[in-house]
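First comes one chain, alone, set out as structure tokens in the form predicted on its own.
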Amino acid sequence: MENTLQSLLDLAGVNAAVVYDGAGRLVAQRGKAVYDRGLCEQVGGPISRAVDSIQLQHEDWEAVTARFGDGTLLLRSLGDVAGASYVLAVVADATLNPAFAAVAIRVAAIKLKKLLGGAASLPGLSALHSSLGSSVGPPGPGGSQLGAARGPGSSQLYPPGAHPASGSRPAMASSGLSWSKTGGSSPSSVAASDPAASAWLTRASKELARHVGPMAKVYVEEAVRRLCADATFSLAHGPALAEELSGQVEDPKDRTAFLQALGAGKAK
């Protein structure tokens, strides 16, 4: 994996190439100078939330380019591997050749997905996918996973202990959205009691996004925190949450359609 990321870093204008899982956890990175592990981990959350917003309106999205100051962030979906979703993030400056970079990123994405798929097929890693929603490389001696030395320009493959398995947000392979199994520490997360509840929240977010756009997931999270005392959502909360969310839909006909899509009847 490090060779593939290095091939991107060798492109003129590219400052970092990073792979994240669906919950925004860093899987591997290669970057110049300031783009070390710490910085790349910090931006994992915002990138995960941005991908969630994209996924709400474009479930089959492939690539997105965002501008910031004099730089560019290029995101490329790596799809789902063994039930977990992944994304490649490339940070570049104004000297990047967009056309040339697009070809290189497409080729790198194909290679990375194959590498992730190969790692997922190794003995013992299916359980890791279930608990972490990610794969971070082949196992090393004693069953632990390999971790390259940290430093400027280094590539990182992190051991299972480096990822917060307990209370973290598992990636949902069907949609790319994620919700905590239990009360997570992130202020932007809410908890779902079981997979069925997670699926309901995802469906509600997608239906709401038809009317309010990419802010839908934020509205869903806020509504869950208002309605659920311990911020843990179950299917029993579904009708009340649907009514609460319908208030975000201005047009009466659209509001009725939203409620009916969630099986909550007509708007009052």
The other form holds:
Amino acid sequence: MENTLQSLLDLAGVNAAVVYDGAGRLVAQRGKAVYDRGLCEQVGGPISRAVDSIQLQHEDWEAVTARFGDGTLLLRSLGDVAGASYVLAVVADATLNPAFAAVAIRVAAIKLKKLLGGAASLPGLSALHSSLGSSVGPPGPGGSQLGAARGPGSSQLYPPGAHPASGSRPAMASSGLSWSKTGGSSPSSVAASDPAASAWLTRASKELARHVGPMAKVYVEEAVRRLCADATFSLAHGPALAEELSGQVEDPKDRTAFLQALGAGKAK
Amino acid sequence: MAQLDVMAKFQGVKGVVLGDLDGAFLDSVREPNGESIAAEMGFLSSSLKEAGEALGLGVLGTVALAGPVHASLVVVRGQTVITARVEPVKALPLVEKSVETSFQELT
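Now show me the form predicted together with its partner chain; what you just gave was the form predicted on its own.
To see the whole picture, the full complex is given below, headed by that same chain.
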């Protein structure tokens, strides 16, 4: 599944490719820079609600193309597999070639349907492991529906609530981008002292992404390392970090807007 | 509303519903089921708007829905949501193009 999503990601203009189940839970994901697992999990809810409302008018829907000012969100129904429905979501920017994307998504959808169908026909998560060639976590209570949790560079799949680190990082799932609370073996290499600090980093990354694009999270991580050295990032570092990050925004007006969005006053 | 009447004249558009992002029904042309369509497409647009904001995609403009038999095009302008029922499905790209050109002139 990872390979199929990666093939979509290799398409010019595509920033993320995600498979959700009918409840909006992330099943598998590949994304560039800021489009990490945390952010993709965050949009699972609205996408799931959107799909539910589509089905009221178009029960047989196959594809949805939502065009935004700065990009496109493409949804493709993967149909029902063993009673559960799945959706492929592709996030793209303005450079996407719609014709190429349509073909690539159709091909990916066929492959994903086969993979999901194959996984569902075998009992338990170990079956999914065999089918997808991925490492599979231990089954959790009531884990018949597959959710997934993985960090960059890994392809592990876990049922909801069974991620090995989920107990120690309760704030991460709802804070958008992923920041480590304790450092160490987290998806992000910077550590936040508490959920509020983690949420602030997420907001800073998103605000910066409006101006500098998908490298924003990398800039945030680098700035936190410069500013905090070995210390954990806390909200007290916020204003200084905002000033540091504002150096990445070239246009003075945009810089002011960026600082104001982070509540850090006016740009110099 | 001018946009509703303009859209209703596009080739391939069988019915049009005017609503808002809260799902309120405002008007319709050749569409007897306007109230439920306005509610459902208002909810759809709000949900996609929320997803788009989180993903940093900017302002939602249009949503094209396609299946083997049915197709719809939803146009979002500010709080306004206009939904067009498109038949046949293959007319959807043409309707999208028409919306793109005509709505630029109107707004």
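Positions refer to the first chain, counted from 1. Between two forms, the rigid core is defined as the largest C-alpha subset superposing within 1.5 Å. Predicted, not measured: the structure shown is a model, and the values here were computed from it.
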| item | value |
| --- | --- |
| Threshold 2 Å Cα movement between these two forms for residue 51, core superposed | no |
| Rigid core fit then residue 36 CA moved by 2 Å or more between these two forms | no |
| C-alpha of residue 99 off by 2 Å or more between these two forms on rigid core | no |
| Rigid-core-superposed Cα shift at residue 199 between these two forms, Å | 38.3 |
